[in-house]
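As a starting point, one isolated chain is supplied in structure tokens, in the form predicted alone.
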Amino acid sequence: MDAPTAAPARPRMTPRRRRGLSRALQYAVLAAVATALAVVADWGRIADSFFRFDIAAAMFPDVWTAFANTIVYTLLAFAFGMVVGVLIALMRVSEFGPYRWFATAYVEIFRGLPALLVLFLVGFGVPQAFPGIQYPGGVYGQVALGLGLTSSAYIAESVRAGIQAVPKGQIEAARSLGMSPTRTMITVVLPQALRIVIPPLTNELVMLTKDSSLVFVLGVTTATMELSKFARNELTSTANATPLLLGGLLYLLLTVPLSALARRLEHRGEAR
């Protein structure tokens, strides 16, 4: 009696075919969702709510003042944050214990506090505790200090990481040439560290651009309001969402190029 023959093995799907099938299913789901949204959405109402070109046109040229203020607030806070952040980073890597303790406490405090709370402290808490205090530049000085304090804590950690990433041989070579520790740090280590941390510093600039929307808590005027406050005011007066869309596009006009620059610098650093 002949032995029963084994059933032929079913061919296994190759990894390439599995990936192709998975990709096809994802495209099918995406197409189904897009079709459902296209059918369900009230496009006329959406266009009337977000794409009123007459309302957008009426926002000009006043919106450029808010746009310029957003840039100024960002640059002032970043400049303050860079100066203080570099000093805090140097204190973090100092051999003097009290410097390290102070810098560590500074970083933990201002990284832990919300930027909105710091702005409140600068704009209302400090003037109550020290009556008669005047900030240089008025609201511009308040923004530079409030957002700059928070930003400096993040910048300090980035710069500290950059300092520690500089090869030890660079330091040893500088010291062997007779340079003092201070001169070695300023002329050899710090320039290389700043070059290393350019991508995260660019990302911090993007974050500051968005955080400038918090400036409204300081009670800005028409001449000092930024994009977010201007768009909210226009939304209230027109009862239409077109100002929000225009404000968002202007923010993207600032943040997208900066994000692209950060990615390019990061890839260039990896290539080296």
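Numbering follows the first chain given and starts at 1. This is a predicted model, so every value here is computed, not measured. Whichever C-alpha set is largest while still superposing within 1.5 Å between the two forms counts as the rigid core. First, how it differs from the form predicted together with the partner chain.
- In this overlay on the rigid core, G20 has a C-alpha that sits 2 Å or more away from its partner position between the two forms.
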Second form
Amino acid sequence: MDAPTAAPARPRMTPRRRRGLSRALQYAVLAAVATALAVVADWGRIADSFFRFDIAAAMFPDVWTAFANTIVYTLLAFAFGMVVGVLIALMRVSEFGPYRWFATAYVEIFRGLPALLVLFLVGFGVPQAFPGIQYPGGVYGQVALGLGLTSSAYIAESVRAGIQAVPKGQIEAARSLGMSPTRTMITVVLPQALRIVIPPLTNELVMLTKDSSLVFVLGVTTATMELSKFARNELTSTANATPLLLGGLLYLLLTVPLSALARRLEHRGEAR
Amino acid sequence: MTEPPTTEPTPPAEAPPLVRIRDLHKRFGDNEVLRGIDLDITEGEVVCLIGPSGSGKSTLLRCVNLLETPTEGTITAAGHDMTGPDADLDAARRDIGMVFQQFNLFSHLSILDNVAIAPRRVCKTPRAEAEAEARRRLAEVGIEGKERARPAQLSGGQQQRVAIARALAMKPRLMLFDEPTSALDPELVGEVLAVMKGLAAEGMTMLVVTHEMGFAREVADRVLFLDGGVIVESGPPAEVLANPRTERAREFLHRVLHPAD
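If the structure you just shared is the form predicted alone, then what does the corresponding form predicted together with the partner chain look like?
So here's everything in the complex, that chain up top.
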């Protein structure tokens, strides 16, 4: 009789069983970490530092001014960034060399410099070099320029990529109808390019929302204060971290929907 | 077969041809795609360009409206000196319609806007007038009730008919077709060819790069067989398609008409 080929003593684990076991193990580790944190942390102290409702309540209604300023600064900088960014993008794809060189230098400089340093330059460097200079809109003009310069460099790169992603056939069709290069750009290329870059532009808006916290370096008053500065002032005067939590939540109130919007637009782009 | 003798269209001696190409050369780097093309097309003539892929048909067509810049040679088309130093290409292209293999409809615009946009933006036609004209053009190519749709919502055949309407909206004197049915599913080819036949019957001057030998036989006044960047045969379709004089044309036609052999 032929001997049965060495049968395994135990049946080997099926892949499915192995996956289940691995997952159970990971849950167990997570649960252990969470339990350890819960036990180790001083919850009374944390609640006292971050969740003081009386302090949070006292921040209203003034926090709305700061909240509104954050939005205004963001939109001003974005508006500046869009206008200048599209112009720079057009120069980057220009057939005229000096335009291209200027645009390349512009992008490299303002993408390479920290936004904080650009704000300092706009707020203090320029007024020193040109005494008596007045920014239209006061601090609002300074912010539009200071944050917008950095933003425009990023927007320019996005828009340039969008312009180059428009199929060549679209341009050929437009030119064949007698449209000039400029007319083709305005009527056919830019509208399609901007549609393509809506997701990265939305991300840029999220970045700007957060970068608006840098505005404090310009020296702001109660009326022109944005969220971060406001929250920090409250932190100092109350010696409590609750204002930071509330400020953070208000940022998320702006950025999370924007990010969600960007994701949705991105998927819509894929579906097309 | 007793076919009526096909006569070469003989234009009045004083009428200059609508298209005149002399000694046209086109090089892409080291690759000489066109090696000396001479071609006259008279007003109202339908000329079909046939030939194997890489023979230079599309390049020749694209040189006529200067989508490709000729390396050498001269071109006049629709009354415009295309290759002269003072050529106003934008003005010339208004008179030369072009239809592409991939349709190239403006994907961000509605069907109506696709047809009306060039008259509005280039000729400054008032919007209402341009749109009324666009509706007429769309009706001519059998597209109705789709004015608000986007190009992507239409079938390939519909898109190509819109592309023809878009070109016609500029009231061109000459129409260039670059393999207009090659990107279409077979069952959609007929509707586009029908529109082109109608256009030819109305007396439009047409230069057509095509693989549709049936269309060439039926509609063309003249068929040109291109190979290796030169015009190898030229004549009425009955001659070129039925009794090619050269071995190259015979081989090509055999392959096209009997692909399974």
